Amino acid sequence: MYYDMVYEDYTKRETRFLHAVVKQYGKDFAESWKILEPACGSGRLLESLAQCGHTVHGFDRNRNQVSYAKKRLKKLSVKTKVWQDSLQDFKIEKAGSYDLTHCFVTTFKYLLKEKDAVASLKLMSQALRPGGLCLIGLHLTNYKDNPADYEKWVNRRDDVKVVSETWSEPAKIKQRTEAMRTRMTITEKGKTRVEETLWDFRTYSAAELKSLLAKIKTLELVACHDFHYNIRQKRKLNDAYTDIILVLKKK
């Protein structure tokens, strides 16, 4: 509940950037799409998704956010399906049958061996048919200009205050990884609770990501976006910007 007050201004401005990739990149696709969602969380896009009409499949290494998104599934009448497995050797029913996989808000960056990173943009391949489309949202790290960085959302939802700071340390170059460190101050009922995460991520330059990707000889890098979610606005790989969302499409 509380991670999601946090993020649900960001649900809405997703779900139509899934859609208006899919129109511009994926001319074949249906008006229902099967979608693969890689560490769903608490389920808030596998939700708004399937009241699209899509079928949505997702997975979470959290047990405990696996069964929050179960129940707030549970009630929608389209197919749903939430299992506990990890982004590095998740397992899938049948290769080849997703039109869509996503993974945003920079995920991917927990995966902290590049062996490890590899194996799960693989099997992220292998759960699409071709022409399907992968993407990928992660922050990019400019070894040149490499401060710390500090970022804080407030949001209210009836008498709940939620306020969610995250800071990151410089990059270690060498270890390719930094230091993050998230704290929620929940106000509820008048009383104040504070719980902190503190956890390292894999730290990428874009010609570090690009060689990544070349090493998925099955996907095709078609565009590049921002956290914007405008599909108008296009960007270029390179160490311009800090974020960026990779869109991939399976040959």
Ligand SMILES: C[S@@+](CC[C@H](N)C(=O)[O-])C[C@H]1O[C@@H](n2cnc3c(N)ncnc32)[C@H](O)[C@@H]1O
Given for the second form:
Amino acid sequence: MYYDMVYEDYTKRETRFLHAVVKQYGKDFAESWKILEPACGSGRLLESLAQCGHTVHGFDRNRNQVSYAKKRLKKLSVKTKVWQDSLQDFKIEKAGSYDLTHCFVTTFKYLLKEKDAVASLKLMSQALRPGGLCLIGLHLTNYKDNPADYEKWVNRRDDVKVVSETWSEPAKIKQRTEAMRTRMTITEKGKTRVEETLWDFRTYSAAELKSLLAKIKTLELVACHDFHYNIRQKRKLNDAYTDIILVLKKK
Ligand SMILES: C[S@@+](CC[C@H](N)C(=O)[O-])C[C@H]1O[C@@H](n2cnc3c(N)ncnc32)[C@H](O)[C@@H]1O
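The form predicted alone done, now the form predicted together with the ligand:
Below is the whole assembly, all chains and molecules, this chain first.
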């Protein structure tokens, strides 16, 4: 719930953006789509897209996230599927049956090995029907201009206040990792508690991302956008701008 509060605005923007993307690049889509969200977390986007009338399936490696997502979708009384699985080795009920698969907020960078990133993209591609779309949103690293970074979000709902802070260390170029830390400060009914998480992300320059994509012969890059989620604003896959959303189409 606290995570969802932080991402509340993004959820609305990403949902609108996905509809704009399908209108722009998915000419053969029906009104209702079958969607797969790998690493769906709390299910905030599963819920939002189910509310738009789509069939949503999602998985996450974290059991707590899976049960939270399941619970929230149950309330909608729509047919959904959420299970525990991993990005690099997931199983789906029917290959070639999904219209759309998406993986936002840099989640793809949790895959620290190239072979896992390749495996994951291949599995996403196998899940899609020809003409289906795969969207990946991640933060690129410009190794020539690579300072430590800090971001902060504050959100309030009723008597709950959540402050979310994220630090990223400069990339370790040889290892292709960046150390990440988030701190969530939650104040509820006058009491404050702090939750911290530390992890590593794999880093990608534009060239490294292009080289990864070249290994997935069944997906074609049709456009790039950024975290402003503006369909009219296209980006090039280069190091000039670090937030990138890849729009890939199944051949
Ligand atoms: C930042 S959250 C994003 C969740 C969701 N996609 C969203 O946009 O709200 C990242 C999620 O990725 C999951 N995750 C990280 N590595 C994973 C892996 N190898 N396989 C499956 N899930 C993974 C975590 O458990 C977490 O729920």
